[in-house]
Amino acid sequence: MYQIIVFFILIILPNRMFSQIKTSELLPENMNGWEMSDTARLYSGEEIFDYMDGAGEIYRTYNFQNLTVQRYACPSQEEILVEIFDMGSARNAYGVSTYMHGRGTGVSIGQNGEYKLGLLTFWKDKYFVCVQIEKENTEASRTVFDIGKSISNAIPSKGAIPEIIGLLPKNKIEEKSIRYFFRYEILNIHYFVADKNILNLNDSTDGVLVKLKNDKSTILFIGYPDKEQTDSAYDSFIAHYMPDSKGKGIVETENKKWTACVKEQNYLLINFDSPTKEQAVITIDTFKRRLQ
């Protein structure tokens, strides 16, 4: 008995501690010369509206918990601000960095970390940090990526990427097109589809949008949790987006370029714009495979 008692402090203990940590906490209170200027402020559900007008949306598709709002202060310097969104899990932190990647420049810190003009964003477990400036100069940028550093230090563990990407060819892709999402809104941004969900996207599915190297097309990737689901998309598709086909899931659309789709196991594969059919047959049979 006493073993399991120890046994029981050791290890589940640690664990609910950690899972009751909160935002403000992952926050230094200075970084070179920087102070915390005013209380943080935080935002949960709704109260995202607040804060942002038309950008909070994203955030709440992808199933946001609350934002964590931080200002540091230094004199004659540039404000610091810091927002820590707790995205709940690392499934959701990971697809809002996805709708951000690839307009800056790759930096080591957190996961999936970029930089341009004075903006830092990386995700890491279930957060997603963006810590900025308005105007760069040598000692803001570099406490832009200390308070940066700490934070993702501060989060002790990192976030695993939903197995949907790694079943990508990364040697096809354009990995920085990546976006990964699960609701058709966040999709119909990114290339819009339909005004309606068609695909039946829902919070138990994956969705990632890529490009292509070589033609500069786009897959879409669509994983279900059944076979019935899977069906049941598939016929949506065809019967919405290319009724024409004739139930081939191949089709000329009005920019004369290509759409094909095909249903193999519990996922879809929709390959847009591709520049002639026998293209996009062959990149659908191309990401097939990686399914066998």
Second form
Amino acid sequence: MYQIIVFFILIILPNRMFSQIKTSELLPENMNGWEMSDTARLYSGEEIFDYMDGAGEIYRTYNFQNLTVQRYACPSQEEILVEIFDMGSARNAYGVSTYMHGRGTGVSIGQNGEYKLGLLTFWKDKYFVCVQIEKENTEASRTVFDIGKSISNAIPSKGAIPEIIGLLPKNKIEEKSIRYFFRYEILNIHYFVADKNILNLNDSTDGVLVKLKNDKSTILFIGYPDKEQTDSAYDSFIAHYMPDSKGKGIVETENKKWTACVKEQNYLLINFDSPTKEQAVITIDTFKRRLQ
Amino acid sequence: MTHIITRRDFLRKTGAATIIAAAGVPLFAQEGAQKKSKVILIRHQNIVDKDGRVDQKVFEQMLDEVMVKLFDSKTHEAAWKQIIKPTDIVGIKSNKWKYLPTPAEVENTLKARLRSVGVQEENISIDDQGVLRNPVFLKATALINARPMRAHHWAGVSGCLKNYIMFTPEPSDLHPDSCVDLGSLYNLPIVKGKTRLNVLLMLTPQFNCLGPHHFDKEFVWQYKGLLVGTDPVALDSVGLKIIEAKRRQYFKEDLPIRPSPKHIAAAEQKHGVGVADMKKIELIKLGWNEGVLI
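Switch from the form predicted alone, shown above, to the form predicted together with the partner chain and output its structure.
The next block holds the full complex; its first chain is the one shown before.
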């Protein structure tokens, strides 16, 4: 009897509940007089390079799955270009959104919505979305926002922000400067540390780079899956970056500023370019207390 | 054990702002005795209008003047004859990036100059992404490289070296480490020894980029210049200096280009396809001088 009931429930419930939403289903057919001007194009894996050249590496580094591109046209108006990146997980989508976050004005569309010079970006769940026009005008900009809202509403759930972000002391950091990553190639784009992976970053680690409000120094905060990996990364960093610290984890660097590094539980905390030794110790301590 | 280069190596050697140009290549590479690479920078106030459209007549004048100076010739025709034979099969490698493409006026002028020295119409082709399927490029005896310079999200900057990435069937193979090995493209059999002229367009260069695929008018300025030479590395190196100078002017601080455009130094030191060191480059400036930045 139980099997029969389950069978009927499966028949009655909409297919959508059992299959993943197709990205193209998130797109509105039209908006404020703009219509889809072509069929949506899908780029998977390395095909992303056909669409955006080497810049596709950034998405690939965040484990990009596929990209849906849709253009909208309206007579005598700007073409609107929509790109929806399926990043496979909220973690990846959040990460790629931080890659370029903080340069525009915040808007309440999706998660971390931002608008600048005709480009609206946001992330939600596993998606990172860009809606853009080349030249701004009131009507086209309004439609960019409306398309963005429509896509955001079509994505049923929000994505969880990586836990490590919640460990940052919000009152001490410039939130717009947060960059989240798990590969050293991305770290080096934002802040060059070394030409090799001396911090043992990989898909199972959580990396955050952020600027401090008070002294504009930089914090690199990395979470590792276990103590063994944390210890190994700490030893590697000390050996390669500050061998002259004699194991103390703090050193004056060649630009007359200070770099300090500590490990705490499964985390590594590094403060680059602190103005003084004392300030570096205070900064590290502030972050460390959040972990205890 | 492999030597690891850290941020501190750059602080020690050059200061933080120049982490940039050399990361990933030998820091203390020995300088060989080399002939200087000649690079011509020419600028004209009227080469582009306020919307960035190119004036073809002005471009023709600029190119002709450059050719005379670059090849020490009496006329531009004589200069072209030094590098192109009527029997040559010539591919003009342009760039189609929609926000900042090689303008049609530039492509047309280059083609017209090739025709003027006797190259047959059917032996000239202009292409970007289809070069490996283009019969003219596949049997080309000469290449001309023409594209605009811009900040690039993965290579730091995109200039002459980056423009040849479509000559490899697997462009993504060159993406690791911020495209450090772009110089290797000039050693591919389909390319090696064939490039007779490089034209790096500095008409409206983009000096900063905000994200992986966003063109931003805020970071484009009307420099109204061309860099022309036979050494793609030297052109990219000079172009980079101009971009860096513009960034200092705009941001009012040394804000390093991210990622580091280290492929330029590597093209000299690792792949030996040109000269990146400014001390080994002879830069000749012609024309409008206001805001030249170099």
